[in-house]
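Encoded as structure tokens, the following chain is the form predicted alone, with no partner shown.
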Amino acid sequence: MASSKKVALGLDFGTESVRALLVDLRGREQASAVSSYEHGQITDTLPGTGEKLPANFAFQHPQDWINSAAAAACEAIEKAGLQGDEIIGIGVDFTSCTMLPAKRDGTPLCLIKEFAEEKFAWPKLWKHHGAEKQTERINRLARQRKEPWLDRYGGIIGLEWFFPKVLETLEEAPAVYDAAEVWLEAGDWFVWQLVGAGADGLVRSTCQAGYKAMWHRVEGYPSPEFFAELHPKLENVVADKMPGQMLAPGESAGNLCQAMVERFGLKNSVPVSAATIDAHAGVPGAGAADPGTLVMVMGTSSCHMLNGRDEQSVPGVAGVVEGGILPGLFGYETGQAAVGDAFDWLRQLAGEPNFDRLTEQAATLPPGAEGVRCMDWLNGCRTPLMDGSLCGAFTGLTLGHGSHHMYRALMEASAFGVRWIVELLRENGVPVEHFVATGGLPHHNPLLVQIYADVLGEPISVPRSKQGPALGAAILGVLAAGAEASSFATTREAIVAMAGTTAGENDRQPVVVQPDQDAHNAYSRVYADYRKLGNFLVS
């Protein structure tokens, strides 16, 4: 007998693992499970060959995405005691820009014997930084040609984006470029595999394309003339190697194919949403349905999303996309390239098994870490400078300082980066009225959230759910299922019901971290040091 319960499955793809979250239509978690990728981040040697990779390369194995997602989904369904027929829709969020070359039948080039030992045939993880010179050329040419799309991205294209990585492959491994029949984001590839469609049924996410591949709802991608001037073989890259229908997150990309129904432990086929960027899923997952709320999705890196009613040009933003986050609004994306991974780097450098001692000692220090200053560009600067080649720094160190001083200074620098971003948005006419912190870090590191609140001088809400992006992905799955299946008439209605703070439900009320005014005043002086250090490092 079929179950009358209605549940959504959210698949949240991170850098190391995928999380499967099952929630009902009131946002109540039924179960979740995490499955790590067998190959993790491929940053040292190429699988099967032992070839040493350059320090700025980062790949992933595409089969890991399917295997880990299926394993996590099956485990979550078993934990929840579900039969598999309760799920009405599936949503997917993915790291971006993680991308790969494939054949028209969806086979990644790296899984073909001919190309398995060619590193440029492998999916490039979002943090792959091998396309530095290609990024510089794209920006230089766009400025020379006065390309109008450049303003939508704050006047500069990022190192981690789609077309720099395509151009890198074309120049470094032309045989791989020639053999690639489809270039696409990993999130789109995964959804493609779920629905089992041919190339004609491939769906591309407007979120991923808009923020990472310079796509516009009206203007499309940059012109063939631009691409031809960049490299003659790129002239028709969009027409020849980028098939697919553009759909927004929450729109149905098709129904789960039978092979995946069985792999994922379901009893019937269900609609699958077009993918979204992992951090962007944190916006509906945090219950942020209205403009003016900056949602900080804090993990390995951080993305900050904000919906506005109007389109404004802001220097250094990672993109302004109409409907890029929620329908009917202009989605602004900014970000920081190193946050959680920078903290973990320092932990390892200090020889600490975990963060307990570092955090306890750092909490005893006053604002300013007793003179230690830090620039948090340990993986380049995303916003506002969009320069992946920049390096971080520590200053003011003496023999009297310890690793906990550096840790405190690094957390403060991360907060200063957000303050710089907020100032830029406000100075350019984009209202920022409320702050929400979600992702893994806010729940595991209350000291960090307090430092952010003190630096900004603003209260920060931390949703109770520790599954922000996964919950957001599940909401997209519900939207893909349609109003008949869910009874939600609008996107806002679904977000409020599944992620909002319903009166009387205390377990769903967010934790609100209030700023300390004395600390804020002290941090304003230290922030001036941060900006001076930044100016010195880029001069």
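Can you return the structure of this protein in the form predicted in complex with another copy of the chain rather than the form predicted alone?
Coming up is the bare chain, nothing alongside it.
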């Protein structure tokens, strides 16, 4: 007898592990489970051969993704006391650009004996930094040729993106490039395995393609002429080695194949959403159903995302992609390269075992940290300058200042970075009306959220759930299941019901941090210093 309970499964792939989250259609968590990848991040030696890898290399094992996801799903289903037939849809979010070469039948090249000992046959993790030369050449050529897509990415593409990684393999291991019949994102590969489709059934996510592979709904990928000028063999890479149908996250990539129904502990085949990037899943996961809500995913670095109704060109915004975050909307992605990482850098600089003293003392300081100013570019500037070579700075230092002054100034600088992004979006016709802070940091650092609210002069909602991306993935699974199965007529309805302020239990209400007007006024003066310092540092 089929259960009347309806549940969605969200699979949230991180760098070390995958989380399976089961939620009902009111966003109530049924259970969750985490499974670490057997091989974790492959950064030291290649499995099998023990070959030592260069310092900036990072791979993953494709079998880990299947094994860990299946284990986590089965454990969550058991924990929730479900039969498996309550699940109506599956959503998948993945790190990106994590990518791999495969055969037409989906077999990763690294799992074929002939290529197992060739490191460039392995899936490259998002943080693999082997393609520095290639990235530089791609950017130089794109500027020379005035490629039209360059503007959509703030004038520069990133070292961690898709085509730098492809070109790196072509140049470093041409045999692997030749043997690869399909180059694809790991999230797309995983969804492809779930639905068990052949070569013709491969679905690519507009999110990953749009944000990491310069794809545009109208213009497509960069032209064969561009690719040919980069490398003769790259000319037809899209036509020859990148098959697949483009679908937005929330659109169904197909139904779970029978083998996976069994491995994942389900009772029947259900729709699987096209994949999405982990950070981008945080947008529906934070209940941001409407355009104009900036979702700040704050962790070691920050990714600030927003949906808009139109496509606007905003200088320095890392990507604007139609259907990039949710179907039917234009997703804007911006980012800050060092946030939690920068705070931790300062903690270590101060020789502190934790943030207790720094936070306590920084909280007693007035806005402006008694004259200390900071530029938070300790890992370069992502939005809006897209320049990884830029560096951080502190000014206004006197013998009377301590590490807590620098910590406060650093938090303030981080907030000014967001203010700059928001001003840019608004000035270029993209409304920004609401603010949500999610990711790991806001829960641990309420002082930081208060500083952000004061600097922006806007209230900031902090969802209580710490599983935003997994919840977002589950919502995408519900969208893929369709209106008949879920009874949600629109994307907005699903998000509001499952992640909005009235979703879930009462304790799911987000904390709303209100700005202080006096502090906001004081910060506006300090922000002018920040921009002035930024101008100096780029000069």
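Positions refer to the first chain, counted from 1. Please read all numbers here as calculations on a predicted model, not as lab measurements. Take the two forms, superpose them, and find the largest set of C-alpha atoms that agree within 1.5 Å; that set is the rigid core.
| query | Does the C-alpha of Arg382 move 2 Å or more between the two forms once the rigid core is lined up? | reply | Arg382: C-alpha displaced by 2 Å or more between the two forms.
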